[in-house]
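One chain follows as structure tokens, the form predicted alone.
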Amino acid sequence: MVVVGGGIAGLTAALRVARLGGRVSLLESSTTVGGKLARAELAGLTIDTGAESVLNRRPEAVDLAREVGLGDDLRHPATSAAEVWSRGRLRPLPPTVLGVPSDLAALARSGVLSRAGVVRTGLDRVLPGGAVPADRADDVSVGRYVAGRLGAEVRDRLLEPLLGGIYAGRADHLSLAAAAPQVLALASTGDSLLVAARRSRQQTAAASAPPLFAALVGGMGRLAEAAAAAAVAAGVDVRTGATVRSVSRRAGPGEGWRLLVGRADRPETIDADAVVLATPAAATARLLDELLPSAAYELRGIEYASVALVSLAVPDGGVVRPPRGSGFLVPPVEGRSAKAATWSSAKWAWLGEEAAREHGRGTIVLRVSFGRHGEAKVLQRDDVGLVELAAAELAEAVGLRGPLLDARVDRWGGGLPQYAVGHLGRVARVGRAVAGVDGLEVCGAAYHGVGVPACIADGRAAGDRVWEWLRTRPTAAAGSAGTMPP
């Protein structure tokens, strides 16, 4: 079997099949595996340059961390408090369920919304807000739905910045069912969204739910590194710098698949019994063009957003007004370029301790995120320009001053799929088309969730399905699972 794509979904699929007894090759076009789980150095410290945490209340990522020997290094944020840069200054983020306020008094005290916006929010039980779709296939925009129920200010100043942090997307473009199932669940109760959000948070507190997020000492990039090492130990042939140019059915006994890999003028041919495509939607569409044109068409409809992360190391005294908690979000309505800033050394105790050992007590490590769907102009700046822009916006927000210890910029071009209205139907159509082809699977962030746990779950499920097909296919009697070709 061959897995195309070495992000966390592809690594999980390869590891799963190898541990079940299959022979697996993993082909990754870039020079490293891990996708958006990556690490680098900043001022002598190791930092994440992609995802820095995972949802702890979904089991897949923390379970994989334990499975590959990193369980003892799992940590939770030192603080869960955050702020919002709203109406000209930083204000405390009131309690919400993905932007839906759960405490009207706390919302009023925060100052995130105007007085009129707070009053409008409290009228949800009186004003008609638009019915929840009777059938979840009848999708709606989460932004327009929330604005209809709670007012435009809740959408613009609470929902938008939270969705921007997850998808780098726009609330009026993103699907209620696919991008905001938490809000759909509130809406489906038939109560006021405020009442449903308050009840949801009370139930979570009463159940003594575990912390929402988790990370690894040394960075989340270690998860991909350890998964890759475990895959190699299980017998997976991991190849980087291996661009797959085409995937086609192989004619002849046993059929199977033929992949063309490498340079266009001198491609290598690889034959396989089964193929898992763990690649972004556009790359998957290209590989499926001739085999499944209907699926390729659907996949081309999934748009992506690009983002850039500016990481800074700031000496003691370099910030006049540090934010309360782990950082702050920036709503697009504020007209700023940054969409979030994270105080990484305050959020993760291990990083703060490492910074103190390396550079002295009070050293701050933070990162600023740029890039929203449909806004490419800010990302056209060079690295120096992005660092200067981050410093300028931090100077206004928190009083950043003086020289930096170090800075770096990491860009993720086309890094985040946009779950637009109708996404679940699109993914279902792709799934039906792929299910009709023996020995073919797809997985990754384009389908059932952009977070690390969702990608791991998708990769594991794809591995299970393809292994079941390999194990029970009519030709399986010709050779054992452990000796079948890739």
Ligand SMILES: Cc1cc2nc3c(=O)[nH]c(=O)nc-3n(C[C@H](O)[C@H](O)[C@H](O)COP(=O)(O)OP(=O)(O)OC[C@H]3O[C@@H](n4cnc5c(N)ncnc54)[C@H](O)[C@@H]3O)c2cc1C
Contents of the next structure:
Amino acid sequence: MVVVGGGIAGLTAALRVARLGGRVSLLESSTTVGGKLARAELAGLTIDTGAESVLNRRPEAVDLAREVGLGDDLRHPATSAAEVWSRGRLRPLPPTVLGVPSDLAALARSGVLSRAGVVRTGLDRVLPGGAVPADRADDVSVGRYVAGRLGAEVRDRLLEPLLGGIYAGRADHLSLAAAAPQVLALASTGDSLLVAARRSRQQTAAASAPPLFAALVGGMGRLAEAAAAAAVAAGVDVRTGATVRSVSRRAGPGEGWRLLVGRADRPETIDADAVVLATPAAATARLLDELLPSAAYELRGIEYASVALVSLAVPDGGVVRPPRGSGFLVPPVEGRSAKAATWSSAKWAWLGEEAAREHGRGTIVLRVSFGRHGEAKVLQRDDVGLVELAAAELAEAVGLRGPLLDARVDRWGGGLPQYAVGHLGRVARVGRAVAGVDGLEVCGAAYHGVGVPACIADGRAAGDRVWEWLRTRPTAAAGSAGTMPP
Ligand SMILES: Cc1cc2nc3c(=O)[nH]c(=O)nc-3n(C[C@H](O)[C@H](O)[C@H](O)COP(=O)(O)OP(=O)(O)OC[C@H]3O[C@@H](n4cnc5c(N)ncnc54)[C@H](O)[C@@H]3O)c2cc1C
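Can you return the structure of this protein in the form predicted together with the ligand rather than the form predicted alone?
Full complex below, order starting with the chain above.
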């Protein structure tokens, strides 16, 4: 069996099938596995350059961390407070469920919205179930829904920055059902959204509730590294620098699959009895063009947002007014270029301690993110230009001054899929088309959730399905899945 794509979804699928007894090759086009889970060096410290935390209230990521021997290194953020750069300055982020306020008084105190905006938000209490502006019969954009219920300011100053952080997406484009199921769940109660949000927050804030997020000492990227090591130990043949160029049905005895891998002019042939495509939508579409043109067409309809992260190490005293908590979000209506700044050394105690050991107490490690769907212009700046822009906006927001210890820029072109209105229907159509082909599976961020836990769940489910097919197919014995040299 071959898994194409060595991000966390592909690694999980490969590990799963190998542990169940299958022979697996994993082919990854870049020089390292991990995809959007990656680490690098900044000022002598190791930092994440992609995903930096995972939802702790979904089991998959923390379970995988334990399964690959990292359970003792799981940590929770040192603070859950954050700020919003709204109406000209940093203000405390009031409690919300994905942008839906749960406490009107705290919202008013925060100053994030204008007085009129707060009053409009409160109207949802007296107009529960207010008009739902449907874009399509079966779905609606989360932005239009929330603006219809709570007013445009809630959308623009709370929902937008939170969606910008998760999807690098825009509220009026993203699907309520696919991108904001938490908000759909509030809407489905039939209560005022405020009341439903308060009830939900009370449950999640209960002393017995586990912390919302987790990460690993040394960086979340370690999860992919350890999953890859576990896969190799389980017998997976992990190959990097192996771009899969085509996937086709093999004619003749045993049938199965033929993959062309490597250089376009001199590709290597790899045969397999089953294939899992754990690649981003555009790459999967290319690989399915001949075989499943309808699925390829649907996959091409999933747009991606590009993002860039500017990581900075700042010496003690380099920031006059550090934000309270783990950093701040920037709503697009503020007209800034950055969309968020994460105070990594305050959020993760292990990193703060490491920075203090390496460079002295008070050293700050932070990362500024740029790039929203449909707004790639800012990303055309070169690295120096992006660092300058980050520094200029930080100077205004928090009083950054003086020289930096170090800076680096990491770019993720096409980094995050956009779950647009109608996404669930699209994914169901892809799923039906793929299910009709024996020994073929797809998984990854394009389908059922962009977060690391959702990708792990998707990879694991794809691994289970393909193993079930390998085990029960009439021809060959289970476990004979393998690859052939050219
Ligand atoms: C900057 C950034 C920050 C994020 N932060 C978080 C976070 O804090 N928490 C969270 O939960 N989620 C976060 N996410 C989202 C999450 O990290 C990703 O959605 C998830 O890791 C994607 O995993 P994947 O395996 O589906 O895809 P990928 O990680 O994209 O892996 C796909 C792999 O397929 C390979 N590939 C593509 N084409 C081919 C081919 N033809 N042949 C062989 N290989 C191929 C690629 O090189 C890549 O390695 C973040 C995403 C980004 C971009």
